[in-house]
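One chain follows as structure tokens, the form predicted alone.
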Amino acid sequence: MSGTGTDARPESHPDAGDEGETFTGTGLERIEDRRILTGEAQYIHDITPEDCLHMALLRTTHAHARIESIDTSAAENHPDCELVLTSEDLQAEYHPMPCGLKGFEEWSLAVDTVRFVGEPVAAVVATDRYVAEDIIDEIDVAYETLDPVVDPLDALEDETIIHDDIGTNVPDGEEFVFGAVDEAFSEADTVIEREYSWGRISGVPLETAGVVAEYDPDADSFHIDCNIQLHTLVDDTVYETLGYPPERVVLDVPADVGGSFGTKIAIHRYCSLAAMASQQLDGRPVKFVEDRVENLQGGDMHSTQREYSVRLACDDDGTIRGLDVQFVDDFGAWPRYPVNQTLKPLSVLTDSYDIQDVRYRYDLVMTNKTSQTAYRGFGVPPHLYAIEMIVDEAARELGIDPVSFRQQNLIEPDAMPYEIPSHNIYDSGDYPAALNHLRDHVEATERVDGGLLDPETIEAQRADGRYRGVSYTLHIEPGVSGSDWTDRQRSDREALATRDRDAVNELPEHLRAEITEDGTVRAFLAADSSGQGHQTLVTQLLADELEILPSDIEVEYLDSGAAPTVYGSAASRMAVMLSGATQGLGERMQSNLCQLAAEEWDLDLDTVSYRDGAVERIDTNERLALSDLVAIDVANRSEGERLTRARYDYDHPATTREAFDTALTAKYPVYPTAAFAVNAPIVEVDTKTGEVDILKFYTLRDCGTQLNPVIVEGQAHGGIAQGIGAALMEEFGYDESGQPQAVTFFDYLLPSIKNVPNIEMQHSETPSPFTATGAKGTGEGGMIDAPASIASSINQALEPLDVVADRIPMTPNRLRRRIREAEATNDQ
């Protein structure tokens, strides 16, 4: 067992932990914040071995050629030179990188070709960094280039191919049906079909990617320091690149990451490449951190681009009678392991509303850009914006208020847990009331005298130009991510139908923990973490499941080494994960103890109990305190046998549940909560610049259980400002060369103060029915559900012009060419 040296034991909580009070559902102040805001965090920046070594990347400026030749002998005659690496030393020793489809064949630096501006072509290690990158510029690389392939729809022509050896630039697409769609289309009274873009953008963490590799030449094993996401899931990305069993390629990341949101599970190239490097020369630890072009420009971690085709059929009472969404998905110049973010938006396919007949069907497409990752909500943001984009279209259409329209389509609370048509499973909920609550609390607050939407207000504000509008729209964010669907698109399909209930293999999730001579509890986490608060919220239910202050425990991290396979910190799993497996952990603990003070007492185990972090005889009240217990269990057992240490697997919520059957043996993805949150952001638009301005973000969000609502909070506060600079500011453009055009935050802009406006949160509880603790996901909320809503506010600030929100993001030019564009028509 191994782990962080972090301090990570909180002051006592003044407010709980007496009689009848829990620290669970309190909002215990983050153990990592008095760290992270103190300095004293330590980051892969901050790891520095005796005698390391730095690396730097040669990465190519066109966006698609082919490699003539490599000159790296200048670079290798520099003084200071300590190691070069091309494709070619990779190939006589190592192995290609996994990727997220077959047939593809991705190394660590380009082979032959290049397929994006900033894909690296050659690493240089020197004595500093500084140098290294001095040193690059002495290789010289000669290219053909090639025509590039940058609109995801040309590329679906397959006039030029990217990867020659897979002959199309449409490697993979799936259609599923679900219910009787065309009949649902051919008889409703009407059918809506419109058009959305969703642009590229991604989570740009404040710490970018980052790793220390040092090779044991003795023991022919690696230990990689780095910030990676997942690290138990995707060594594999590591250790086979390496051509290595996954126990000589041990992955330790830090306690504290300077946030991921799904993007740092894409980093292993920098892994395998820095720990190639650190055995070529002998075992000199190699570092290597991305600087911040790099990042934006060529990290692999963009996230996703789609193209949508949306149709909605309905009757002229508005109820809506099928779904049919279609899309292209850019997929940048490589398909990246382990899974691409299509399939998630089957989990949620009718959002809140009630559909049965549903078609779904993508299309993935390589284009010359960097690659697509992983991004907080996971390809689900881009489903929710185009069904409201479409449900708004409708409304309008049909002559409906768009509120009446939602909620007569709604699921309804009777229906709950309810299964949607592919197969996921919405556990609990009451969405006509949470949307009815929010409107009616808005429009007594706010379409009064003086309020944001006070009649007089808005006309006085739309002769000058400016259009203010809400929309209410109520979203599901799945929660808990199961893991055996996701690699449905290297499966073979056509066996799925027949394929058994035993044969899913999903992750538990895992805890340890152990007390120590003083009685102090120190537990171990398996997953990573990039700042959700992992160790706070152990702690909290972790004291009150052993019924001690949370200033006697301590949280730490295992390596990969140590700890088993998890699936770990995403897709909105570890409060649900972490807190069943804590309960569990606790209640083991609390027996195994028990155990021990019935023997030490030669006492049956009925006639023991355990109150207050300490076993008692029934009959004496006699106590034996953590710490004699620990003394007991030293002097009588051996190492292996310690009935002071426990560990417990927390199973995924849906694997115990027969209704999620059909949905596992069908590869379909299983998110076993929906959280949901109703948004009503007030927006107001200038229809001379086009500039949107988001006047007050009102929101009701239910996560189910809340373990901690500080953190709570702060999850959907920062969901939410991602949501806004989606909406309207950040975008990853490519010129028709394949030139990226956002490589600084001059260019990627993200949101700030100026842009997020004051949040009103309201909170509901519906527990979950699935979940050991209530608790439902809720990592993603915000990001997920913010861009539509503020999308669909935009829609109704418009209406009168007739201008709908038809790309994310809406920037100010494209807002103010849509209002050009409906003055024009409308003069006419």
The other form holds:
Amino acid sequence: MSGTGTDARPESHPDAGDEGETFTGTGLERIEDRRILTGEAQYIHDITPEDCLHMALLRTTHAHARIESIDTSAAENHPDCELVLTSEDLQAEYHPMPCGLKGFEEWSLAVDTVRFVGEPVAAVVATDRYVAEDIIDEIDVAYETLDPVVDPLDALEDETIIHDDIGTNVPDGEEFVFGAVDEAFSEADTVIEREYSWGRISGVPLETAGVVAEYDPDADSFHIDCNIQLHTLVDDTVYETLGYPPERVVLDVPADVGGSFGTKIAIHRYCSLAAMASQQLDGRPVKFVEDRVENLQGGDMHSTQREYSVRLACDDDGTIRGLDVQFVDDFGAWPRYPVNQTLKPLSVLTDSYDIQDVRYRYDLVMTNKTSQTAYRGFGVPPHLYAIEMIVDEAARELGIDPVSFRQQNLIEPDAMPYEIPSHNIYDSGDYPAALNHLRDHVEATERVDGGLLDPETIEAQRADGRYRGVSYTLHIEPGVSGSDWTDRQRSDREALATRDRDAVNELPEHLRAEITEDGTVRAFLAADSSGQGHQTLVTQLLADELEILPSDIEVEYLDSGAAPTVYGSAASRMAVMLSGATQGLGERMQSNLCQLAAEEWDLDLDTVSYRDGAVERIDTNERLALSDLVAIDVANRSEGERLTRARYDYDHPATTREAFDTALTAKYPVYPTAAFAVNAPIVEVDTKTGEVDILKFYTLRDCGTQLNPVIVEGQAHGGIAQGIGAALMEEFGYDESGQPQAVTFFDYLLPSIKNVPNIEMQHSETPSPFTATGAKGTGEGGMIDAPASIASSINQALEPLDVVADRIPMTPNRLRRRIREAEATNDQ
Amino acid sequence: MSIETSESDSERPVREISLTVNGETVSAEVEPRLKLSDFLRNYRDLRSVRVGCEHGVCGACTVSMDDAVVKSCLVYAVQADGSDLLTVEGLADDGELGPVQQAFHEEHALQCGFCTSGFVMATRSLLKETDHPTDEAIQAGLADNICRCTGYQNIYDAVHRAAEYTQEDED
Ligand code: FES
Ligand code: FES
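Form predicted together with its partner chain structure, per the form predicted alone context:
Zooming out: every chain and molecule, the one shown earlier first.
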């Protein structure tokens, strides 16, 4: 099973820098690893200040109910109880949590009504978590149960309303029409129309949410250690809830976070509650660590759940004329922070296909389920899935080989950069060549004697009820999100039509560094990370910029108080943004240092130059090393004027390109890099059990310039593993009464080593013309593309039975049912 | 809201236990319901023991107990009375990474690292049973651990490499 198609293998720290050696582009071994491997890493779960108290939450077991009364007296009388909080206490002093849509008022503890199983109703603080949970049981809540709404399509009817004050279960929806869609559909030879479902899945990081909050009564401020994601961007969800200005609510994320994949951007409820509790207790630190059951059932951690209705207009010769995508997205009880995931697919509206006339419509509905958060791909994986499904079925209906059909409609390389109808622009790539390349490789390797696709083997297996197949699909991974578009849903949409380009407000990425007395460099990131290796990346790039060794660089993190507001680690963004920032910072630092040296030597700036970690006089070759320069700087300049410190903000790459103006002004999702992948999972479906075995997963990936190929490949492997889980195993199911069916890891099934097949990965590098280093985003690939490609391979395998993977996850149960139904129809 | 409490905690039953952790003998008074994982993390400050699920599925809390791998979230501290425990903190030799740790590092078999101690302990135990495990043996040996970030290919590679290093160590 081991071995990959490439030899991306980490390289150890070289002891001495060979002249001219560069680290960018090499698989420099990760700096983060040692502390993790020796048990020295400090995750949020490990932080427990002296005197720390522990919080537990009482969560409702009802999907929909009115709270008649809450009796906390017995809990308060417990000898170990320090504090009990209910929404009444919160309303007296604090504010509701910011919501994704205007008009909603969500409090950190339920007020009057509970709307999903697991919604927190009260908080208890006690000396330890065990006893805090004991005390939770002493709280008595009387409920009047209400009818729940569980199915999103039922919710559309608005018979039972989840939020009386909003008056509808569909608080948001929009239709976008690009080109002449109606004409395309009426003129085309054929229209294929189908429905697909995408189940509730999510990132489910191995580390649950955690927070340690401490209120400082003297300064009237808060310090909150937590593992929230995007701590400089979403800190408003905490300080607004507390009712404090940002500078008095510092969020600090440890260097080690046990995975997030987007999901932890929405853990502000916990941060605020722990902070309120600490304030109520005069500044005693309060810790909350979510347990796994809480995380799975009511941790605001679920992600996209969609019902699609898709139409494709085609001509008989195989030309796709138009695409019409409509879906209902079940957001659960509250439109939480990431409502914009319904819009992100606009950035890859037609995936890799050249289609001009497109309609895109969504309804965002409320049901009695836990609220949604972001997850790797942020709404794109279901979209690509729906497109590949309808393309498969169109090819079948037209009687055209699916690969030829795709080839015929792919965007051509000479059309790059290519503006899709929704105004995002794909930067570069030769899609037809990539698809051909992988197809030829797999066919030559596997459709031969003894290969997995050996026609004789396929035949023999089929006789035994096992159907093998492969499909070749190409997917775009939109990278490097802009920030401005993400409040489209809160903007006046008519005003957007005439919005000024100057009103566009994009966030840069920030990096700062200082040279220390001994000549080593300390750099500071404004963004948090959760396993992506940002410290390593910045180290290797900065080593090249300053022509020093990685071992002379240390990379640390800024808290939300010290850091400017940046967008941060999300949306396949950091490699591009951090590499741009590092490049800019390096240049600025070099010119600072030259200036320092020129002043010291009393020379003109152009008679000195920076080389090999020192400034050199061109006439005498005399050198000032970094440590000398710091000494000079300290001696001659005040703190605020030091030239051995520099900071740099790398602007979002779209903001400097006029071509993006249309998208930017109208707040269409802007993703200036288009990484892509061709996938070819070879699957075998056992028609007796409905089980899908992925025999081997071929993939060819292109994320532009690879800054650290080992990390790039690691991201892809991890993403594909999650994609396999999404396609076949994972789901937050609910029964008709709104009870969640996956509340432990026995029911929410994550892929283990047994479920992930051998992956043969190839890479190509098409540098992005839009970014400083040519890198494209790559953090979400795999999860973005694997589900669609696996479903497409299942379609291919089951073509003789006329069964398609119309539902994700395609669990054995579901597939078996489809096969049984097809057999019944075929027998008639 | 805030409640006046007396200094003394409520009566909670405790039991005395004594065991060896990474070669060191320790005694403590613990509640019978205290999980071994919480004992190691909170009473012994052994951070390598991570809890991802607390119900025995993810394997993040895997430690070695009398030379067998156990999920410490499924064992009560009192059940470990008298036993010999090993955690990742006990593996590095004088600051040098042990063979399994080194192999995981070199093969990029970790990302966020939250699962990593559990995988390292499980791998160590697998290599004690089998010098050079096949991929099938690795699958069987590591099937009780979940990694959410890394995928598993680099973990296979790490185990193969660790097998080489362990052999070299013994030769
Ligand atoms: S924490 Fe023990 S197995 Fe998950
Ligand atoms: S590295 Fe994150 S869970 Fe394994």
